[in-house]
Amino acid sequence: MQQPINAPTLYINDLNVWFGKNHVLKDLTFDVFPRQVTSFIGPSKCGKTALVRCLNRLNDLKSDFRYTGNVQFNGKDLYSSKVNVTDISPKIGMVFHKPIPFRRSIYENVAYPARLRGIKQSSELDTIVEECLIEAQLWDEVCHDLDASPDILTIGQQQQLCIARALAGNPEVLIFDEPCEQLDAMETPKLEVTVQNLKSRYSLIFVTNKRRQAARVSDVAGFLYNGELIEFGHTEQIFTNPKNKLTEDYVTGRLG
């Protein structure tokens, strides 16, 4: 059954997460919609990374992980026994805080996820590589060096390459987990522009410790504190007229 046009891509209801005895996420409920950037802010160790790793099932790699609640992707239970976890990563892609290009050429870094999708024709792969590098705003800088190692790239360019690689998996959701942490002040704005340009085609989730960055890039924002979603709503409202005193203290710098 096809999802309604205005349906959320991700639906999270009453989500609780533990690692061993540590209760890291508590009763989280929110939606993530297409063509929006949803940011999550909060001090270190408030649960942001644990949350986004629930959304692409990376937490499954930890033996002491357990959860309760409901996480739906396009109306289907993401944690159903019928779901093949290896199918999740391409559909709910992730860009990590530190870029980790594959030990392959720039071209093969981007082509590899397309090959995993069964695409074999070189002409089709060429098109995908070019389109994804253009979307990641890297094509003009590497189009003459596609056979080179990613080692020739700056950290910021490597992060753009990782974005292109994620796009080649044909995702519906793309998660950015503090993607600018390793970038300098010159490279960060380019990544922010890339995120803004991508939202017309994808559901984007953006995790950051930088309040002003969240205000710049996101349409919707959530404030996490001690594993609780203190406030969730339109970014402008969160930053200019928060309903909760804790949120106000955080966005104004008085907390954390």
Given for the second form:
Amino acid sequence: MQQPINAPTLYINDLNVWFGKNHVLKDLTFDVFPRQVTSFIGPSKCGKTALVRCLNRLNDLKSDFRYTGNVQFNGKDLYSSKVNVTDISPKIGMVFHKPIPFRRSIYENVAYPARLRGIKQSSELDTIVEECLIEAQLWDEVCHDLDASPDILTIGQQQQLCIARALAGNPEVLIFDEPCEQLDAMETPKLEVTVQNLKSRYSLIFVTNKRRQAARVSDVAGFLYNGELIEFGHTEQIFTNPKNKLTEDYVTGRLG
Amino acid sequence: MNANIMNRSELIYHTIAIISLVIVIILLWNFTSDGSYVEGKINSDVITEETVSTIYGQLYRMIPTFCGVILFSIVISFYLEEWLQQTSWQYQIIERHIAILARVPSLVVGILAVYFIFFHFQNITYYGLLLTVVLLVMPVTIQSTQKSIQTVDISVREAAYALGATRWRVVTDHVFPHTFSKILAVICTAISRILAIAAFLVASVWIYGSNSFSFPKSVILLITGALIVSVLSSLLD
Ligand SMILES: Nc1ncnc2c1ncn2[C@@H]1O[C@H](COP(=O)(O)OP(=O)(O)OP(=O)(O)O)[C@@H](O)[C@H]1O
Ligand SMILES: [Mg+2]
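Having seen the form predicted on its own, I'd like the form predicted together with the partner chain now, please.
Starting with the chain above, the whole complex follows.
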């Protein structure tokens, strides 16, 4: 679990975020490296969702969103006026806390981001759909029902489908915002395995409020509390030898 | 600061609303207080089957306009919900106008239409009917379409945006399909309101002309049509 020497995919410096008058994120500074799982833990409402939504510009949809600081994606300012949000969003894919399949077939769900990129040729789409479903470890289960509605799938399978769909957007970063919240105990380990398998190709960010899950899946972890990044470091260190008292209280279960 | 702007626009809005209300009441009073005004202008002998068929002719000719008004209302609703900032004063003012107009009973619009079209201007004009239909159909249609757009889960939009969909694609790929059957219901409601007002116009002219409480068969047909379309609308909703 050593820090690779290559450049960070995401570089966040002194990020502050407000929703209206509500100061939700305070002076966050950290890097996200490729081929690692970076997890964020913290009690409910501490700003985990607000943070990850800054990283793919979903917060722009909120009219009262305001930020200061610097967010760089591959060395370029993510919030620069030159950036086309529509082009950059799929590069930083997002899997939400509940699966959100679109009202179209399984195939069309996965093909959707490719179609948005302008790919029309069906052979090309077929390849993308198959590859992404294989990568999301759902292919074996759905390869005979590609034209069916996602309603036939379990919640866990729907979440895997959303992973496949995000992968079809050709991402470099993949964000998971409490992806297992709606999943049952049988489906959670499978998703965790999928996350581990994706690690070799993407920068992964994994938000969770389950401490053990963060300890299991991540290489680097950050502890957020009241909008502040209390501690950020190797997962092992955070969980076995936290430097901060608050972190210790949280990982040992005395807090939140 | 934001709250201040809202308050000022609200104040302006209410002032305008009250002033226009006063103007409408004064106008109505002028036209109605003098009974001879009405009788002097229209001759009941003139109203025959022919008048009624003129009305129908004009109504038929206006079918494309009616469709246009309905479509326009739907487009406006999408514009309001998807393109305009919900916190902007433009949205707030339009929203309030629509909220009030949608609550005006259709009978009020009907009575005003009969009065102005037949007895005041003595002519079934394009603009008279257009205004009637705009007042009768647009507010209700916009409001119901907006409501159906609001039922689309925000998470669906966000998921689409996160995949790189433009606003236009979000609307055409997700919001519109989600609301399609509700929009059909809204269209049916609009059609049934138009049929009903047509029946009302013809019936009042007929009663005035024939001096008796009888309807031409076509009025019954229009009412039946309106009822059937309402049922259809409730099925689709
Ligand atoms: N649109 C908004 N306007 C104002 N405040 C907001 C808005 N969205 C979120 N907040 C506030 O931001 C803070 C952080 O919320 P956030 O959803 O990021 O927390 P979270 O850590 O993801 O919590 P959870 O574990 O419940 O998902 C909360 O205090 C919340 O009230
Ligand atoms: Mg959250």
